[in-house]
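Let's start with one chain on its own, the form predicted alone, as structure tokens.
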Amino acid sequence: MNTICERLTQRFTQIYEGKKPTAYITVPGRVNLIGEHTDYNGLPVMPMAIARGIRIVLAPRGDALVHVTNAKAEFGTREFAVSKNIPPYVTGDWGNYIKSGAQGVIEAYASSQNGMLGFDALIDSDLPMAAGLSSSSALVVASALALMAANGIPLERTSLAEQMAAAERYVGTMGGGMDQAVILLAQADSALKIDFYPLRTQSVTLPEGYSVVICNSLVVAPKTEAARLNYNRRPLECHLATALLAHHMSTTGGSAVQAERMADLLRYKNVRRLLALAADYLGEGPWTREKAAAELNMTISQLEQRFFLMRDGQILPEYPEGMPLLQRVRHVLTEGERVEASLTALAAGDAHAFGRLMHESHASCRDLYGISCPELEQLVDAARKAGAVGARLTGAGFGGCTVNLVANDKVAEFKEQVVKVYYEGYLHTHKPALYQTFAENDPESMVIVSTPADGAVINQLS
């Protein structure tokens, strides 16, 4: 039993009046090296698990209640009953991620169980929240593994990864399957290239003599209502762009084109030809819902029900600036190409080629997908000037972290320069509230040197 497990076990026994935990679960966070917002479009990604993550000790109950205590007092406790349809808390409540994992397990396994038992649990984490390192997906997976452990359900990692990708939509975000896949399937010392539909993975060795360094911008990207809508806008716009391109290809090509995701269009045209077609048909300017509905021979109401309906039954609001559909298509298709090119570069041990692809990815995320922010731009610029071979935003965007590839012999200097230029310089001068957060925390928790870690593990306790 390691130190963390011992500490959590002792506290669990105190909280639950002498009860002893029967399992200790570790679930890593992840950092995405390249391939941003491609997973829900059916195109590949390249993340790695990190050593930081969620730790949970638990014991089964004799009833259907789930009772979870968070080691961080500000999060409090959450309790709910395991049932066929678990009602959510208000949007943004951390307990929804616990419910999300449980709901996913119920939907996948309830038919093979004679009523599921709940569990008592204590959760702790050293992942920064809302920082783009997948703290939310790690919590969903941790909850699912806890319910499975409490009911003796065997772990099949690939199928669970696919189930959890769908389950996380419970919280209202319409993401892909990257986070859940790497959290469950990662292996120490390797990143993963992940392909989807069907889910499959390939181990990727990072360049010898280089480290992955994660820098926290301190701009939080919480799953609040506004952030959720801003995030969901991207996959919904991609879904619409895919449908428009498929419709156009069908009507001009003489045969039906079937495409649920953007990657499906590549069965009909290669990337270069598809980009050229998109430029000609979609055009540089924004689309309105009225224009899209007319093109697809729908009413606006029909269009909204098909393309803009979210899980909670709401219709995504229409943004006054319209929809930059060509820009979304360009990012997704070229980002998918960059993942494939990264696989080649890393197989050859070419850190500088991979770094250039990271730079291109960041520019595309900023200019075509619109998910950067001023702080991320300052942090990426500081990282490159401090010697990073590659630097880019990582995760959903709108804040969170950057990921950087740095030569081992330059890591110490890199960290010193980034702290000086970004945290003590830019934030101190322009963002005093964020600087205060930096000043109140250990700098080592802001600039993290990370190596690829193992995926989630369930440890049975005697």
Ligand code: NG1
Second form
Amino acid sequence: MNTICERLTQRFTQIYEGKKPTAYITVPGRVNLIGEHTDYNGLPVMPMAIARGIRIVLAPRGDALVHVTNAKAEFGTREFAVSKNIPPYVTGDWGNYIKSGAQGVIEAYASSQNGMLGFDALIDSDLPMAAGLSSSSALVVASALALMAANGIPLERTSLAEQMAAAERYVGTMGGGMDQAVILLAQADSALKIDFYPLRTQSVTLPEGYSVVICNSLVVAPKTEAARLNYNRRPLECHLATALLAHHMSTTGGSAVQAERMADLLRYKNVRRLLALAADYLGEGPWTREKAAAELNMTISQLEQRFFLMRDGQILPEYPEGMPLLQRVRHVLTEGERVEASLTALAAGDAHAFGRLMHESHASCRDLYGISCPELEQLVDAARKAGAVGARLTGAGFGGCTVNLVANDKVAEFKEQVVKVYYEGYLHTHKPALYQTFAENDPESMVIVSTPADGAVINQLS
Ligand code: NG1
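Let me have the form predicted in complex with the ligand next, following on from the form predicted alone.
After this comes the whole thing, all chains and molecules, with the earlier chain placed first.
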């Protein structure tokens, strides 16, 4: 038993009055190296699991209750009953991630649902929250694994990853399956290239002599609040752009084009031809709902029901600046190509070629997908000046972390420079509240050197 497990076991026994945990589960966070906002479009991603994550000790209960104590006192405890339809807490409550994992397991294993036992658990995490390192999916997967362990349900990692990607939509985000897949399928020492529909993974060796360094911008982007709308806006716009392109290709090409996701359009045309067609048909300017509805022969209300309806029944608000559909398509299709090119560069051990692709990805995320922010720009800029071979925002964007590729012999200097330029320079002068967070925390938790870690591990304790 390692020290974290021992410490959690001891506290568990105190909290649950002498009861002993039966399982200890570790679930990593992840950092995405390249392939941003491609997963829900059916295009590949390249993330790796990191050594930080969620740890949970648990024991089954004799009834259907799930009782989870968070080791960080400010989060408190959550308790609910396992049932066919678990009602959510208010939007933004961390307990919804626990419910989401549990609901996913119940849906997937419905036949054994009768008599499914709940569990008592103590949970701890050393992942920064809402920082693009997948703290939310780690919690969803941890909850699912705990419920499965409590009920002796055998683990099949690939299908669980697919089930959990769907399950996480319980919290109202419309993400793809990258996070759950890497969290469950990663193996130490390699990153993963992941393809979707169906889920497939391939291990990727990172270039020798280089480190992956994660820097936290300290801008918090919790997907459960305003940023949830910002995030959902992208998959919804992509879905609409795909439908428009499919409609146009069907009407001009003479035969029906079926495309659920943007990647499906590539069955009919290669990336270059599709980009040319998109430029021609979608045009540079923004789209309104009115124009899209007319094009698809729908009323605005039909269009909204089909493309802008979110899980909570809300229609995504219309943005005054309209929808930059061509820009979204350009980002997604070229980002998919960059993942493939990264695979080639990394197979050849070419860190610089990979670094250039990271830079291109960052520019595309910023200029075409609109997911950067001033702090991420400053941090990426500081990283490049501090010697990173590649530097880009990672994860959903709007804040969170950057990921950097740095030569091993430059890591110490890189850290020092980034602390000086971004945290003590830019934040200190321009963002005093964020600087305060930096000053109150260990600088080691802001700039994290990461090697690819294992996926989730379940240890039976008795
Ligand atoms: P993070 O960075 O964990 O918010 C989100 C989505 C991913 C993917 C990335 C962007 C969830 C759970 N995760 O990740 O599927 O779309 O954004 O590449 O929605």
